[in-house]
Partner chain sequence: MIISIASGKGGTGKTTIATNLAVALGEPVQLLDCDVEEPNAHLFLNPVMYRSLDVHLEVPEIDPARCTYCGKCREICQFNAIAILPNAALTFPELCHSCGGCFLVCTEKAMISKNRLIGVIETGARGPIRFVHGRLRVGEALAPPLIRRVKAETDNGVLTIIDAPPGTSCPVLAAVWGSDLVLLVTEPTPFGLNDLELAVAAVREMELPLGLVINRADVGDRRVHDYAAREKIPIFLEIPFDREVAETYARGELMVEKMPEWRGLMLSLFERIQAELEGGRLRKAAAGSR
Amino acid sequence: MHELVVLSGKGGTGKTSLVGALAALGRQQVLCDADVDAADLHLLLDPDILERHDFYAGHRAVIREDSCLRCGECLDWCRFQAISADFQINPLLCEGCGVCWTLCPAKAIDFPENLCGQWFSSETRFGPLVHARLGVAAENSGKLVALIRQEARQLAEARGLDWIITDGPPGIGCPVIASLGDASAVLMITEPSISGQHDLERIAALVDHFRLPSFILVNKADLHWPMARAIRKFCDVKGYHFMGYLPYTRDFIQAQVEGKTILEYDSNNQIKQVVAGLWKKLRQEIHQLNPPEPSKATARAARP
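Chain structure, single chain, in the form predicted on its own:
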């Protein structure tokens, strides 16, 4: 099984649009939207939700008023000033450290898990999709990313599918780190600008830390060819797999407005050919980097 994680240094580089296009080309894969803080792949693929699950992570303290002695011990111990003088806990200030719960002499504080969001198992016109929605200001996004990637892998195994295409989070933070473990390869999308190259260098360094094969694509390359070529040179120096250039076109936007991928949109055959060539090249290179293990029967037959 191969998992391709598509990343970018920031939002808006065209990552999700490209994942939708690759999904339209593949059709024999599980899709995973690991951008749980601002998931939007479902807006493009219009999935039918088959399963809906609550996601619990972290804890918040809750004072039981009928058991509270109002001794003030919790006020003294709380370093986040989350407990008011009338012994009410502000959920926005509580960090879930558990000090008040542990040291309360009356044991009047509960410490339940937080409902941080939901995750979904859905079906799209291009195959199954595992995605999630993190709650407003909720934490533990990395844990949620790890959860839905695990579910996507189990779903791929159950259906006998060889590919997982993961729409990863932007940046280099905890959700991105959680999206990289056990991946087969990473496709990084960047833009031809100084900030685009800077973001690319940061995320490429993170991917290098995980020792994963790196593939790089410059989107909207014709907006500034000198910088696009500088990024190509950066890839050559670092030894990254450079996958080419995508020109800027408003057809991506118009296709999204109509709820379609660029492969389903009526015009711009040039872009379709470029994306199709990209997917073919990616599959070949990833297969070469991660060849399938021989079966036991094949291994016995190969013995002298």
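Note that the coordinates shown come from a computational prediction; the quantities given were computed from them, not determined experimentally. Take the two forms, find the largest set of C-alpha atoms that superpose within 1.5 Å, and that set is the rigid core. Residue numbers count along the first chain shown, from 1. What changes on going to the form predicted together with its partner chain:
- Annotated hinge between the two forms: A57, selected from F210, K281, A57, E95 as the site between the two rigid parts.
- Remark: the rigid domain rotation between the two forms, smaller part against larger, is 16°, computed from C-alpha superpositions.
Let me have the form predicted together with its partner chain next, following on from the form predicted on its own.
There are no partners or other molecules in what follows, just the one chain.
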């Protein structure tokens, strides 16, 4: 099984539109929207949600007013300034470290599990989709990313599907790190701007940490050709696979407005050709880099 994770570092470069287009090209795949705190892929794929699950992660401390001695110790212990002078814990600031709960002399603090969001297992016209919705201002997005990738993997195995295409989160922090472990390859989509280039360098450095093969695509290339070419050069110097340029077009937005992927929105053949070529090349390269392993069942059987 292969998992292609699509990342961008910077937001707004067309990552989700591209994932939608790749989805529309194949049927032998599980789709995974790991951009859990601003998930958008479902807007293109119109999923039928088959399963909903609550996502609990970590805990939050709550002081029981009637038991509290008002000794003030917890104010000193809490390194996250979550406890106010009148002994209320702000759930938005509480890190869930449990120090106050463990040490309170009056045992006046409860520490319930924290509902951080929901995740869904769905069916779309392009195959199964695993997606999620992080709670408002919630934490633990990294854990949620890890969880839905795990679910996508199990689903792919159960259905005998070879590919997982994962729409990754922006940035380089905790949820992105959680989207990279055990991936087969990373496709980065950027734009030819000074910030697009800067963010690409940082996300590519992170992907290098994980020793994963990197493929890079420049969207909206004609907005600034000198920068688009500079990014291509950067790929050559660093040994990343440069996958080509896409032109700036409002068709991506028009397709989005109609709830379609760009491949179903039929005004732009150029984009279709580039994306189809890209997918073919990606599949070949990834197959070469990760030759199909003997399946787990045969590996197990081979063991003495």
